[in-house]
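Here we start with a single chain on its own, the form predicted alone, put down as structure tokens.
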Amino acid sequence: MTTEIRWGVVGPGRIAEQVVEDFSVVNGARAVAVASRSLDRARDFASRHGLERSYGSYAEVIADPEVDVLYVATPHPQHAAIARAAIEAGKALLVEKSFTATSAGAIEVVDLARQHGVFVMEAMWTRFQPAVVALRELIADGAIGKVRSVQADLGVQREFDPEDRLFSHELGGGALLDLGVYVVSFAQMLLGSPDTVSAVGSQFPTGVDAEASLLLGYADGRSAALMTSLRNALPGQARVFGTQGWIDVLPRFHHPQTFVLHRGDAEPETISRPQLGSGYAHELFEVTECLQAGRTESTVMPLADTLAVQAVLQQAAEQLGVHHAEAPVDL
């Protein structure tokens, strides 16, 4: 691995459009390629965003050598194919959320990541975000007692579209793998994983969940309420109870730079953390400096949680009728 750390982009879409522009700020990392089954796009977005190389195929940019870590962009069904193989090749990986379409999905390129030693992460930029980082460390300090409880919700109103990938049971869509994995993980993060998990919703016409309604129970009596919709808009904020306190994360909660902390009889305390660029560069800074340190996991979003958080959407989904797939991707 050379001390810079050079990214390569599989599939250059809205998201993607957005998470290399933050770059600019992150020392040691350089995104230097991009692919895509569109030749033409790849190169209009090489062009644009400055990168070195641009390819017409997943296969060129997993077997470019000058390449030690894949931002995987493209649509949740193709993202198990395209791990194993960036896996087998050696490649690093940084896989958009939801990392995989299915719970088998996801631990099939786990298991292979741990097989083959290589570095492979979840792209939530959530548990990064500077003011996520300070809540949790005030959490672990005790400052609202031991956590019971867990309230978010993240929903936008779209036009009922059968040809838009949101809508597209083939290409993954709906709104608990798009929205829903950010409540979900959200409280796995601060609760762990669920004893159990209940759903409530409703679909569109294709068959992927519109909403959906969550909660998480645990055999303690923890639980975790969570709302996700893409039929109409959420606010996007979350709260977080404990036994001394509790803490309002203020929209959007998903990428925060501010929230309250109540506890006792003190008045509420407002702490801002902004982020650097647009706030994905948080999650780039991670992953650069576990490929320099030579780890394969990291600490802040490990495998387990992603695992743990799969299960949540797949009971969820399938609660509600909706049974998603991987799918084969022609490299």
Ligand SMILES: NC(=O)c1ccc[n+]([C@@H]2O[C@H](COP(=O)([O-])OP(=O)(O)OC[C@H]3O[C@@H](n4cnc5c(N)ncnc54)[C@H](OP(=O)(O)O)[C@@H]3O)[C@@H](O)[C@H]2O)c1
Contents of the next structure:
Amino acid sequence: MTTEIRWGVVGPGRIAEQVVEDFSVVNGARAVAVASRSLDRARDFASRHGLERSYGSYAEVIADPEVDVLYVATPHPQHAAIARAAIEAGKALLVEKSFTATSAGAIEVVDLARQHGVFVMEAMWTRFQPAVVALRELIADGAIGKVRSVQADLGVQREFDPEDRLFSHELGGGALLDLGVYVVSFAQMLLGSPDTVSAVGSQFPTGVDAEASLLLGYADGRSAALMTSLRNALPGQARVFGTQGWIDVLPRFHHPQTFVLHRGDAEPETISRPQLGSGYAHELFEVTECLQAGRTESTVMPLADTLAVQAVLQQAAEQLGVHHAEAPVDL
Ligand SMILES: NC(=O)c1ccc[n+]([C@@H]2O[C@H](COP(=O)([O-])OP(=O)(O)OC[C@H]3O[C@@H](n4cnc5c(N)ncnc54)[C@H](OP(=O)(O)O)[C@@H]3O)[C@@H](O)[C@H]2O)c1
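Follow the form predicted alone with the form predicted in complex with the named molecule, if you could.
Next comes the full complex, this chain leading.
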């Protein structure tokens, strides 16, 4: 019989509300506990989602021996401190994107996870979408020849509010860490780590990036042209260009259900792959299966890729004059 994997939620905010609903379609996994900085918020979340235990501090869920893995859904600068404490306690982790606020923070977490042999994965749900799995398989089979370039954009128009996580410097706001991570991760998945990064963009008055265009360059001439914005909406489209065709990933490419394959001169093929639940179930499956198999890393979202993505985000932020920092967390 396969062991049931028991999950704890850390930081019951907007995304945790959605992700926790997808446990209903994940065999072998159950959300059992939630921790908030406020016991009332934890209790409220637990009662609405049918969780057994609520904690008023993150330390308590980290110490709960009946929890196998934590889903960390706090703002980005809080991820690293929580992850380090959890790894020291031997708890496996699924950490929301962006994995950390800085490249150095990501390296520290990954080094510690490897040292302790504890499973850690970035919650980059895009990589687990059935349509993205199908796209990777087709590309590996040579459907568009050799991939030469990627285009992707993801942006939303949000009214500036300095208190909101999205705009607050202290909470790791800005387009790059919130949405840019998707375009960078998509390009990294298909092209690997770039040799050069060039970023152009602007800032909000809080000192976080409002919009950015990124050009990733590879020594052999491959490239990625990427855009992200919190200032204006962007379609959320991605295109992958190969030597023998291209693929249009229809909006929104970060959780797509349909893409169009253009093989050479052939008629375009529309390929659809529905997602389960709200699309978060697939990453929950991956972690659950990895833990049941005793793995310490996912091969679909490996830590090396997370580090490569964080390095690009760091370089782009620096070029835009944005300086993020990891935050201490009162556990
Ligand atoms: N995969 C996706 O589709 C997706 C979508 C949206 C966001 N995200 C990611 O998920 C993370 C959280 O985003 P969100 O939109 O859910 O944020 P949110 O609504 O602001 O919730 C974050 C939660 O973190 C906790 N927290 C801990 N320290 C905090 C601090 N200093 N300030 C504010 N909150 C703090 C809070 O819960 P307590 O105080 O109750 O502990 C809060 O409810 C981010 O990393 C984001 O990029 C992923």
